[in-house]
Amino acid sequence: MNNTVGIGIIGAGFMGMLHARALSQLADVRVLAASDPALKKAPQLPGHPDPIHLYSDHRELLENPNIQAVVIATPEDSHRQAVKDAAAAGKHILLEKPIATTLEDADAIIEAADKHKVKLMMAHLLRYDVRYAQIKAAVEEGVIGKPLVCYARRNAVVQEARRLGGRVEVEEYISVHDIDQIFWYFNDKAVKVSAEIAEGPVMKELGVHDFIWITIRFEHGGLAVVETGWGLSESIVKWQRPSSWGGFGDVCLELIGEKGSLYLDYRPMTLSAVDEEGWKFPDTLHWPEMHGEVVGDVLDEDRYFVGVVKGEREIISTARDGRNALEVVLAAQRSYREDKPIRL
């Protein structure tokens, strides 16, 4: 019996093609097609002699009966329609974060997946990182007792903002990672959110703020602070794509409970170099390359998704998790615009 899963990629930009590469490395997966109205030439995956089929319209891709599941990595404001179409076509879905840009769209996405009984897994990458997953396991085992306080920092280099060209604010694209993790650890309802922003070179160049600090109060007393930015100077952390010797950024997390504490530090991701341009800290965890293949968290996330499609795994990053993170992001935006805390 053929147990191979046919995959389609909706949105063949950076993240879409990263998923395509990782999925194509799995023995029980075939990446059959991609759709992206911006592409004029069919993409080719490393190690594959023929380019994958390219559609300009994702609805044409969804008509392919050999595709059982899709990765949706389009711009955030187009997720709703892509999910509705994919769900109606009976395709299982891996949806890149954030789930949407409005709660109305998030609710429509959840409703579409439920209505058509398709599996929808959010691509909240950190849930598939062994280090973050070990923190979750420690919390569940009671190692630190009830979590009380969490501080998460994720500051990227300015090139990350340039890659998106001012399309989204930093909290929509990056803060959602840590907000989702904090929900995962606290397992509680957020009741109040406040936020402050700082504007600098990124605002002058791209029209989006450089840094944000978000404070989240939970129903049962937990408190979290999320610091996020994409304004780290390239003169300090040099970004060189496609070379693997680029800059990753500054990432850490501290979780303090009633009986103990847990600490994670990705500075400098266990590997560093220095040359005439300055210090460089390459990504060694999320999607580095090794011997010509993508390895790390993206590969593990995609492998998990294939298990979900086959019925071998339960979804641990649900669309409702995506909605929770989005609700906090939207409240943070209201908070800094209105200069007041927002109750949920």
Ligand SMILES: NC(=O)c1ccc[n+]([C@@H]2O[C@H](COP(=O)([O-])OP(=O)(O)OC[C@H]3O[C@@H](n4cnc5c(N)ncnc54)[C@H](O)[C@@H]3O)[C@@H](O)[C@H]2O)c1
Second form
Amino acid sequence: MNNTVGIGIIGAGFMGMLHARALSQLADVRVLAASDPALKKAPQLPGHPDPIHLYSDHRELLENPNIQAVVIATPEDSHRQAVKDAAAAGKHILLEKPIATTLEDADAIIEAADKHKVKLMMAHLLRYDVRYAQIKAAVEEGVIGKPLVCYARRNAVVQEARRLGGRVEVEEYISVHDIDQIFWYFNDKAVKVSAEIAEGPVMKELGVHDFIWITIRFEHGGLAVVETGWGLSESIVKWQRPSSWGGFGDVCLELIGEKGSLYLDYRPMTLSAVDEEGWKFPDTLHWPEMHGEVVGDVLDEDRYFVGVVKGEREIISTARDGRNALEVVLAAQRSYREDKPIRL
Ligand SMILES: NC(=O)c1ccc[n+]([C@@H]2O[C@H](COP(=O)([O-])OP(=O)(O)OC[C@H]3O[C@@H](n4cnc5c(N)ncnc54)[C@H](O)[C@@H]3O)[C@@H](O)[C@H]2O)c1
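Having seen the form predicted alone, please provide the structure of the form predicted in complex with the ligand.
Time for the whole complex; same chain goes first.
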């Protein structure tokens, strides 16, 4: 297929279809197929005359010789088998976060990609967000000196928790994003983790806690706090688009170093509106639509992945990065369950 990269989507739910759309907008990509046992009808991508091929089993998709790379966007606890099969079939992989929900699965994923020599890029979306990437660049350039403390908040609206129906805890689903950023900035080993949770309406409705605050101590003295939740009332942050649960919520980050500080504030996502229902803050950063196309971080991430597949780019969000973030998530869970700090 000359210089065109053939892509298959494993798990064509919310995130899988978002990647399918974004990738299909790239000139050097063909999104050829998807596999998803829940889909009855082959998905149709905007701007493309024919539906893509639909397989009910990802192993059939992996037999397609025109597919060089796959996006794995199945539920959090099912990544291991899909990665093992894709790697054995020689396909490069963009794997949605979190890498897995156990360290055993994460290790098996790393081993499978190494063994079959396929490229595995973690879809740690924020590394492909220009503002977070600028913070990284500033740290690398020494603008703030040695990072000392970092605080990251990401509080989502309750629709986000409802969409997932309690299948995953908020730290597995959301905190991993910020934990990964913090590792990226500190470039150090986490040695101690402690966490506290708060339970409210989300716990009553869905059986998962509403908020978590995680503290991470790094080997060379760095300290980070990650505050995450999905208990913001939907009336506070609402964006009325019938097919969308967008309008993320309350997101910020500060990184203070020995010589300076960096501040990121995503409230409101640079665009706001008010009507009879109250304030609305649409997503203008992660995957907004413009002129009928998906733009923002997800498009930049997918473009980067295609560069990786073609050998034009180095992977900057590795499976080991995914494992590091997961290790902190699991330690945080032990910490709140056992009510004590956990040494790594
Ligand atoms: N980067 C981000 O910002 C972001 C946002 C949302 C979700 N995610 C991640 O993306 C992944 C998918 O989440 P989602 O929200 O799209 O979930 P989803 O429930 O909308 O979609 C998952 C799909 O996978 C399908 N599936 C299950 N097992 C499968 C298998 N073996 N083969 C093929 N398909 C299978 C399901 O039928 C479902 O349609 C998760 O890891 C999630 O944490 C990332």
